[in-house]
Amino acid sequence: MSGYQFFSPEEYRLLQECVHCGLCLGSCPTYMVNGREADSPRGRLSLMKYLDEDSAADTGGAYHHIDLCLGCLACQTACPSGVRYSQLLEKTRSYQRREVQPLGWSQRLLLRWFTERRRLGLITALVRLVQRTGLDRLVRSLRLLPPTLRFQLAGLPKVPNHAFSRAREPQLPAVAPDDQHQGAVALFTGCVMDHWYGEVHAATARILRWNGFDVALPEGQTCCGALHVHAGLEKEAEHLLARNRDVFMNVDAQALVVDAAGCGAQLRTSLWPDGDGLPVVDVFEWLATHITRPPRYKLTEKISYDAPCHLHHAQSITEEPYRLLELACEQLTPLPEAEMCCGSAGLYSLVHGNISRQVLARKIDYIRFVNPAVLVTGNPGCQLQLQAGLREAGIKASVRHAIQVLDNAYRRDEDYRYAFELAEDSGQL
């Protein structure tokens, strides 16, 4: 049984399922680190059970361990004893925000600036102010922030001048033949997304759309709530997917795409607590068996992809980001460990920069062996993250959205650019 704390008794017994064998070690990037057992999978469930079932528990030192757990789960697809490691680690955060220690005004503060929308554009116009008076360059040149402030302004992509929610219609048809026509889907746009990567979803509904599907764009939409969950504030994201079920609770389509990974673990596991709801597909995962139209002509840049974790982990879709890209590109070259955590994992770059760097280190020493022109991935932390640990090293590869690629590969194709009335040198990586 459990015992004073936050497990229920069904909760208590996954976590007796842990047999400390030690096989998640060689997974776990903060273990890779600092070797320390406690900043371990088996070393944070020990401390778990320790904290559910002693009440006068030393809550600080254990509670520091879990908070420096970035959450991508590559332990729990490494567990022969299949431990859910990631409910319990949900559960225990939770307990640690509601009733031992609060989280803190600043990652509070950053949490409602980035996940509301008057707020998130009252600071992506701030950005793109900087980035269009050179200031960024001028700041990272002259070292006036702290390092993490720094890294992440290096990794800023070129924020557009709107979301890409608010110049859109609500309803984008098909472009493609009537006999190809394969019904409706509705896109996902969220809130970093929507503001900062817009072109990614712009490239997704050119996809969608050329092989044969509308794409509902259903407004109200908001943030998935993935961010307050990984802080422990359970409350606040129930708030946020409520929302997002009134939203899309009427939408009339086959599937609600998503394409950023952290958001497409958080919905699927908890827009539709009774399952009853649009079911919640990751774009890579609709359209590997979905495209009708692949593109004529291949990318010819070495690419080489890097895994996302809350799509390889958390979601299990591994194979199809490689057979679209395999699709798109003629130098699809393998990255040694890609299914390894970048290090962003949400606020963490933020909260525990210097770990955070610590652990991407060992990742851009893999990509500059492998030396591609583009890096791709799927979902937005990890470009952001990527990007800025690229231009810290000197290392010119970009960054982008396996869709990226793959629009870029229709783009070589003249009826895809008159289409959607794209520039000629539009297919430019």
Contents of the next structure:
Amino acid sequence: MSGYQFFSPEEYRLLQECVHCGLCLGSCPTYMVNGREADSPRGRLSLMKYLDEDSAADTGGAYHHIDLCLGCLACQTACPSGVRYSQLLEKTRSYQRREVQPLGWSQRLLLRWFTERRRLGLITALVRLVQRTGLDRLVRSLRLLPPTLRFQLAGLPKVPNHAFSRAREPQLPAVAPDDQHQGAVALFTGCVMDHWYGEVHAATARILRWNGFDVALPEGQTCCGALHVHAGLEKEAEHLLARNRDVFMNVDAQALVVDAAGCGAQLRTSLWPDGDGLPVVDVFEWLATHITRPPRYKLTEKISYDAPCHLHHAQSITEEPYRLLELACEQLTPLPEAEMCCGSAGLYSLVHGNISRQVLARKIDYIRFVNPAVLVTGNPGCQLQLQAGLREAGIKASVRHAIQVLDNAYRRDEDYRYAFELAEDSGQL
Amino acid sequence: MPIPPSLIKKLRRIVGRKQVETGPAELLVYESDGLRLHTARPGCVVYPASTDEVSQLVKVCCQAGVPFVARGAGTGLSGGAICDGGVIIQLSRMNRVLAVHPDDRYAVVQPGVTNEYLNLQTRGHGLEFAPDPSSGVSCTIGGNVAEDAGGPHTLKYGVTHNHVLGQTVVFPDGETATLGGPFPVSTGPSFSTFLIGTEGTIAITTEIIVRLVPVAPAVVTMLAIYSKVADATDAVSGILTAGVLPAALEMIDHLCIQAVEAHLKAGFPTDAAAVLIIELDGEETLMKREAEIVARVCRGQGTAAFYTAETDEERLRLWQGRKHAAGALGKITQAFYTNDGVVPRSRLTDIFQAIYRIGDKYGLRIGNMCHAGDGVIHPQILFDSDDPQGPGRAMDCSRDILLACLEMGGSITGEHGVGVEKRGYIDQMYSAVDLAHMIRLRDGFNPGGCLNPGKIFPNNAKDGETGSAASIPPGAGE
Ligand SMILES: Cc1cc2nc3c(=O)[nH]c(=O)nc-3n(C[C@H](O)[C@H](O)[C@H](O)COP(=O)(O)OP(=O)(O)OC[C@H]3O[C@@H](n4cnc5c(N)ncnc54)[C@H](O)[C@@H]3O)c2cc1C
Ligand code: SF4
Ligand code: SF4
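Switching forms now, from the form predicted alone to the form predicted together with the partner chain, please provide the structure.
Full complex below, order starting with the chain above.
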């Protein structure tokens, strides 16, 4: 039997790999918070089948539950049959957006503004102004904005003066001794990461250089398109991918290193459809096998790692972050359910604020229980969401990218500071 | 028969508007539990948050004469948590661990708590809830209680009823009772224990006091690999008669190994006819001696290879392979059907011969995993769901296997319960008089028959229309 509306016969067969055992339920954040079968992976797969077979029937009801999926892919890790949930979800969403319910204007607007360099530059300038003048506190306290936005604003990092890729030379040479020179890698700078979390890119670049890599920052690269795919905007995503493809096609390097989990997951599967271009690797994955000069000193603070879904579930990079953090931390304390989503999930936290916050609340409870000084993650969206959640809950822990933690351990080393002209007390965790 | 709008209104008043679902998409997903061969669409689903809400809900359902059923995670495999046209009382929102008392070794939980979550909350105290159904990542303690669930470690630690100290229940008329308690009270038979395993046909459990046991100080997990199934099953008897009581003693045969290794990759050799997973736990020196005995028995029984998991990771991988073997079948088949027959341990070799013979007779592939130490089998009958005859043939095949179990002195269900699935066979196990007594007992508490109708018993007079959609398997009970 094959599908009717949007699944190909092969995809329909993938759908049939779901044997309805329910072993995925316990890992699904939306099911955990509202207990609805329709908001569980098993339920959603049943609904996809239903929509595929008869998409005229009560589409609103069924698509609502597809909308509420975080796309965290915890179900994919949990499923013993290896059901390729992500592929089926993307197919369903793209059909939904194309044929049934176009994406709402506000989401379209957000996607357009946030992922286009120039416009994002404008937004960034505005946020910077608001932050520097202290207006952001006023805005939050005056309750002018809708609550979800106000909440997110609290999680924003202090926006730097320049986008990372603008502030640096395009080529960053290795600073390791000659006999430890390992070649060259390219760094993916992306959109939001580049403008708001440049410090993460800077740390990544330093660590790569310290370990003997030249770091190329090819110009003209753009947003990876992950958010577009999640929203069902296949065409827009393909457009962005094509631009990136052009940029990276002729880059002479060993790998394209990505330090944002969401971008990594997207580029890994989609940048080279034939699988033959510059290999896409996550920064943890790359360092785990290429680190030749581990930090000489370890951080003493209590540190916990919360795994980004797009690293842990989408890319199955589960052990490497722990291995690297162990090189940098004396007190790495496990966080229960560290592999469960924080509720950020790209635009999800803005569009489905209510359920996103409930998912976050579960996480915050565990953080309160473990009480780390620094909470570590590996994706800008998670960083923002977790920071906002901790602020709201009055928990003092700071939120950092794992690479920043590694960089901080390195900074205890005078040679490292000297090589990169860093002040002694720079980069407090 | 649609649910009267007046009832829906009442339900909404009790739990709040948003906690009642009536839309087609929302109801569709409640058509079956883990067993897809029996489907029945409910009329609505409600999500109570407290014992009190459950009590009010059942009261109004009873008054309206509308059937209702409690549901945990819907991982059941006997069609227990379905309710044709009625009200599903979904307990997943009642998912809190209310208290953990490490000193007195018990915990109080709501019924929607999963085994995994409960253990996450208690392991910090070095304690755990011992029943470990393979579905423990998702299934609920309420479901465990209703099915008297067991698991691989049942062999040494017993099933759910050995680990429940008390419960709060709501009877179909809305009355609430607290039965048993954390400490032993010697006043006749335990009413709480009587309710365990009644598959939600007498009362709805809304709070459970569970016993906690210390996490074993040390564990050894071994894998014995066989090129003949009979050698593996003989080794099982050999181990147990040598005086060792493993924490778990499980078997997986060739076909299920193929499924596991297709995606999960537990490290089972794909050319083996069967493997045994043997786990010992307890005090180190004693365990060492036992491990030697196990190794000796397994080797004497023609094992092709035998090894001990060196790291925790390896150990967990073996267990994941075993526990998720059923879920992994999607990689090798479109559909499968399984049962949970039981045979005396001494007949394990015979039942496997019978299973393969029956499979050949129907021209169906059957893979096996089983709680070998307990004699609980899980033959996984693979069939083609596109073939209209497929499901029927699989069910007939399963029936033959269950009848073979009965012939060998076993039973038709070791842990999944009877549900709608096996109600056609129960009269093969019990006499008409036995059944009449059981039904009388149930009807004493569930006089209107509104709570979970159509389950466990065949030709139920109280069944009415509500049980008919979930029809008795073809050829059953002849
Ligand atoms: C892959 C897989 C492996 C499994 N392995 C095992 C195993 O090793 N051992 C084992 O014993 N079982 C096993 N099962 C069967 C099943 O998971 C267990 O019986 C489990 O305890 C059911 O829990 P649930 O919450 O999913 O219950 P559900 O399926 O939701 O319900 C099962 C029955 O219990 C009733 N019920 C549920 N909650 C309540 C309540 N609070 N009060 C009253 N009645 C209630 C329902 O009405 C229904 O009749 C397995 C199932 C799967 C899919
Ligand atoms: S998606 Fe996988 S784990 Fe979930 S019900 Fe289907 S087969 Fe089971
Ligand atoms: S992707 Fe995440 S939210 Fe969506 S069904 Fe899977 S586990 Fe649930």
